[in-house]
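One chain comes next, on its own, written out as structure tokens in the form predicted on its own.
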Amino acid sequence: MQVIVNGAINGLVIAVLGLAFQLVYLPTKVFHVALGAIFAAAPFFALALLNIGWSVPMALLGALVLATALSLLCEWSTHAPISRHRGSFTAHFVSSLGIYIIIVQALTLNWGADLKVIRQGIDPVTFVGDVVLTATQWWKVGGCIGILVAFYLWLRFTRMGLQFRGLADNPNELALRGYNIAWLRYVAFGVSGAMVGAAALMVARDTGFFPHGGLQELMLAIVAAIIGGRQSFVGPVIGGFILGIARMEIEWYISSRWIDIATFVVLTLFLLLRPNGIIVRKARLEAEQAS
């Protein structure tokens, strides 16, 4: 039971990251690789603010704001101009990869490549039956569930959420109806950056952080989005749970050296047997062609 619980908690973090990636990719078709750098940068932002005397809550809030701003900067400086010039998927991908490299190298030059921690002292634990949960795990559970619930309530019950679903379904028709597509794209990048920043801070409190740590988390987010369903906002959450539990089971019963191999074996099987993922959503012909 302990293994399943730990896997489910890790799956919640992967679910948030997968949803953050899907949040940009589904409506804009931008492969937002720079999210890996934002994941890496958020804890360093918090550490810098703590070092200049900010309180812990204010430093965490400031790091979230900076992570959001960094994601918005990616859209303003790179992806929006490329889209205005009708740039290709490859142009977006290479540009985002370049942003990732620049940010990671800047973090390495400024803070070094060694592992750093935010939490000081021993993490308190609580017992729920035979299951042991640390305070950090409780933060992960509460934070991730809060993020997911807030997002789906916003997506389902707000006017902007309805417009955002329209952007994901058919951006051309939404533009013809007079809606501000550029503004909705900024919403996608901003919310995605905030989600990734929050997940990064939770992970950093648990296992520490270093400049190159965002790449693996980004890969897990992409795999979760693919196996869960590339045309759905629910799919990455399901994919994240599957990955989290599967990776923990393999680490516990086989070896930690096999978890990355197993992850991409699962991805390969889905691409061969169910390429559209677990959740397959039917769309109109023009929307399918646009994707």
Given for the second form:
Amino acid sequence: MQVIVNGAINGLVIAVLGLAFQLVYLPTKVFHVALGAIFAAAPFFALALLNIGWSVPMALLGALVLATALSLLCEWSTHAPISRHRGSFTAHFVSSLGIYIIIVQALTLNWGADLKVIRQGIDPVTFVGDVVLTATQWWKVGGCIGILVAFYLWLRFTRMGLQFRGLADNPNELALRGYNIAWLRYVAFGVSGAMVGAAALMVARDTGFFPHGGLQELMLAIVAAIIGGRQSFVGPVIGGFILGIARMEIEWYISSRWIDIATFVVLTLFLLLRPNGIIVRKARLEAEQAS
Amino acid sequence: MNYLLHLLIFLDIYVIVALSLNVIVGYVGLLTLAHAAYFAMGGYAYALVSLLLGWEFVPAAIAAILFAVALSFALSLASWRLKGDFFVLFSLAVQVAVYTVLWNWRKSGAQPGTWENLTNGADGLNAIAKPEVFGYKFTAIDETAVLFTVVMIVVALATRLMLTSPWGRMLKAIRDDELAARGLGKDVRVVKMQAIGVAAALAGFAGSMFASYMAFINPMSFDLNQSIMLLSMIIVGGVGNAFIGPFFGALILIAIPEALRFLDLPLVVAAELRLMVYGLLLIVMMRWRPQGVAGSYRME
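Please give the corresponding structure for the form predicted in complex with its partner chain, as opposed to the form predicted on its own shown earlier.
Now the complete complex, all chains and molecules, led by this one.
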């Protein structure tokens, strides 16, 4: 039971990361690799703000704002101009890779490549039946569920959420109807950056952080998006949840050595046998071709 | 002088790697993040064959090439069905799988190279044989530099011959319009398989050169960051032509740290700055010069 609960909690974090990736990928088709660097950067922002004397809540808030700004900067400086020139997947992917490298190296240059920790002392634990939960795990559960619920409420019930779904569905038609596509793209990048920043801070409190740690988490997010389904905003959450539990089961019952290989075997199977993932949206052939 | 020769040897190795990656990216039109894995397979196959069986450079390098080609089917089969981001993700899976195997196939206390401890994990394999051709051992650095430069020139000429032949033009046709190539009766699947096999063979060969020169390899030389660097190298240099683009890519990769030496920076700072310059170059290239410094195919 403990293994399943631990896996589910990790799965919640992967779900948030997967959703953050999908949030940019689905409406813009940008493969936002730089999210890995933003994941790595957010705890460093918090650490820097703590070091200059900010209180913990203000430092966390400041880190979130900076993570959001960094993601917006990616869109403003790179992806928006490339999209204006009708750049391909390759152009976006390679540019995002470039941004990733720059941010990670800047972090390494400033803070070194070794592991850092925010949490001081031992994490207090609580017992729920036979299951032991740390304070950080409670933070993860609360934070991730809060983020997911807030996002789906925004997506389902607000005017901007409706526009956003329209952007993911058919950006050309939305533009022809007079909506500001560029502004909605900024919303996608901003919200995505904030989500990744929040997830990064939760993970950093648990296991620490280092400049090269973001790529691994981003890969899990992408795998979650592929498993769950790349055509919807629900898919990555389901994929993340399944992945979290599966990885923890493999770690417990087989070995932590082969956990990554198992993850990517699952990815390979999905890519070859069910590339649209678990959640597949039925659509007319002409609609699929248009998108 | 020795340092310059060392740089020349690295240039030779990386030019061959860049030429091989150019076949997949510039001629087949597929982005791959698994190239460090094929580079590694060549290096490890060479190291194991020379350490365990005592084979000389040429047969050991041939074994490394055959091993890399055999494992290239993983990527080839995926290229039949997957394109764009799906193919990138698949190649990422191959890279992670190979790296994980190299990192984890170890058992403390067991002899490196045995079935229980094949790769020796993070400690890697050492005392790998230096190049030996027809009984002559290339132990001095100047001799190795001459040998590797000659090898690089031969490989570059052979690659050029292949890529400017009708087969190379067919690759370009598949890259530009796969459906049209198929419509003309070309067997796209077989040609892709051949191209990826050739690229893996070259990468495997470069891996065996790397292992023989360094005399030590471990998985850290072949991680995902290395794959990203290799991809960056040819994007900056340029793809789609037979030699000059990949050559410039490798040259820039080698030249940037040398240029930074003039700034008199600490070694660690220079290493990080080198990668930052590379990242910046990727963004600049995609924005203003998608064909790279000397390429002929626009990566847009």
